[in-house]
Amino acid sequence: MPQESICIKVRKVYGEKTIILAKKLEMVNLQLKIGRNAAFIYIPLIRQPQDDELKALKKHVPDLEILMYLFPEKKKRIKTFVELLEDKISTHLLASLPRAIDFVGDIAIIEIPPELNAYKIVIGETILKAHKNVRTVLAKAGAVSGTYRTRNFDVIAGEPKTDTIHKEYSCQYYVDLAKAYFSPRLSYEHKRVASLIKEGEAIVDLFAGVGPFAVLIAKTHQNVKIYAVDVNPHALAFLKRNIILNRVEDKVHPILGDARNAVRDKLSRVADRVIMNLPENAIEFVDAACEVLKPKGGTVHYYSFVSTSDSLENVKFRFTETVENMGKKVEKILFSRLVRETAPYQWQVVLDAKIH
């Protein structure tokens, strides 16, 4: 609602100067918002200013004028899901709260420590609060695994599910996260490589999951061709109608099965581009990205997993190492970094590499 206050009016001019002037007298009310027209503002006050201020303020700022004024109300500031929880667990197991949440459509993730597992349905509860938007909950309850790379979710407060759309820049993507994996922390580097695509060409996307590389490519450009492809059928399902939700069926074909058996069976020297996003085990097929590019070699993005005991330099060693006993050749590096932590003393990192 709004709220009659009293306040100084003051050309624009010397705006600024008055609220840093005000402040400084403690006399500004923060809970209302500085109002404004075209050739004054508004500075509401908490109480009538002494003679003494008064007199002071003028002596900085011609023609002030103390008045009445209505004010809108300053909208309140959500208070974080972190702070919505200090009045509820203790200080020492509060510092234990993991600060990041993913969140992917209208689910948000979270990942709970032990020590914490006791208060995991307040804590739910808490992020459905501080976050409107937000229908779901979800906590990790163990780490990505398997040939599909899918992990397994407990359910904490909101609809019990897992699925959802989520949408990334122009795109929007059918999602389950317990039956394929998909990361939003990836958002970056599916438009950072998207942005790289030139008209005319032809990608293949290994391990393309719900089709985030794909899709946003096909979206993003007027004459390409995607083949997308992945081993996982649920992933597969769902790259299908995400292909038909963006309307770019003319450009992304979506192939069922093991990333090596697709290249020998249908996609042998078709491309100018690999995208290699399985950073678990990427090196092991670096021999079907050899296969897959043109006969003039072309473009790969390959990610992987380093820790602190290794590096980035090492990374490149081991997949430059990996192509030449393809009878390949890494003619440059173009560009490398990491990408994300994955795990205390663990990132996942990028190579961008012209292979010759």
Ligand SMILES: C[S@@+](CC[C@H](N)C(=O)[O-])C[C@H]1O[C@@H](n2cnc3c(N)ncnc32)[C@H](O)[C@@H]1O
Contents of the next structure:
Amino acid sequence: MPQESICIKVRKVYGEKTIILAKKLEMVNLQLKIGRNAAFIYIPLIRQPQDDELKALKKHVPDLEILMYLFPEKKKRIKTFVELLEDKISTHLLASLPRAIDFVGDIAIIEIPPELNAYKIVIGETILKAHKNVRTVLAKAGAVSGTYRTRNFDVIAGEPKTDTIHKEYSCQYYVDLAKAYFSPRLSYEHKRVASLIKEGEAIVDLFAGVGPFAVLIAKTHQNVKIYAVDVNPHALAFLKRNIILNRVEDKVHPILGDARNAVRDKLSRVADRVIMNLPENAIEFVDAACEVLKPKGGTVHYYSFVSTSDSLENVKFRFTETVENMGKKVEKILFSRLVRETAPYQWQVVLDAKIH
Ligand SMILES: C[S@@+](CC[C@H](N)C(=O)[O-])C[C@H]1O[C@@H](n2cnc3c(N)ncnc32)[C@H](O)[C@@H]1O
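The structure above corresponds to the form predicted on its own; please give the structure of the form predicted together with the named molecule next.
Full complex below, order starting with the chain above.
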């Protein structure tokens, strides 16, 4: 409900200055939202300014007026899940709770430190309460591991499930976090690589997962051909569903199997570009990536991990050396960056390299 209140009316140019002065005098009504029109702003007050206060204000803002004004009701700020937990968990324990939540579709994922294990249900329920479109809260129960790069999760609140539909840019993806790798933290990388593709290119995604590079590239380009390989049958099943869901059947060709075998059997010398998002051991597949490129060469997007004691320069060096051992040449490192922190003292990095 709108509410009438005493206020300061001032021309917009003096707005900020007047708010600061009025706040210093502790007279601003923070429960109401500041009113605005084309020329003036209206600062709600909790009381009538005293004569000396008004004098002080007018010294800086000569043409201000004190009058009554009808203010719209201020929308209540929604509390974060950490604020909601403040009366349930002691401050020193709460300090160790990571503030970052990953959202994949209607699933929220959080990492709960061991000292907060006893509170995981209450943490999960609070996340459900704070995020109305979340149906399930998962707690990480181990590191990403194994060939399929998956991890275990505990359902700590909501529907007992690990599958959902996730939206990223213009695409939708069926994912099951327990069965196939997917990280919303790579969304910028998916978009960055997709934006580099030129019409007419052939691309091989050697470690495609559920398809976030392949599907986005296909969705945002008319004339491209993408071969998307993954060794995990679950990832490939989701990839196939995602190809249909996003209507890119004519551009993305899914291949189940080991990347090296797929290259040997089907993908020799076919591509202008290769994506190698298997940071754990992409170095072992540089030979396959070189084999995939057309004889005139092409671009490789190479992902790796680097520890704080190592450097991006060393990653470039190791990559270049491995390419040269294949009898090819790195013409240029076109781009490199730290993508994200993946563990304490460990970063995922990317190199875009022109290979001849
Ligand atoms: C880090 S995930 C990346 C998935 C996807 N590119 C993304 O951005 O979400 C690496 C993927 O490589 C697959 N993989 C691991 N070893 C492989 C191999 N030898 N050949 C093909 N795929 C492999 C895993 O199953 C996993 O889906």
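From a predicted model like this one, the values you see are computed outputs, not experimental measurements. Positions refer to the first chain, counted from 1. The term rigid core refers to the most C-alpha atoms you can superpose between the two forms while keeping them within 1.5 Å.
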Subject >> Core-aligned C-alpha movement of N29 between the two forms, 2 Å or more >> reply: yes
**OP:** Inspect the rigid-core superposition and answer whether the C-alpha of Q50 shifts by 2 angstroms or more between the two forms.
**Re:** yes
Original post:
Aligning on the rigid core, do we see the C-alpha of K296 shift 2 angstroms or more between the two forms?
Top reply: no
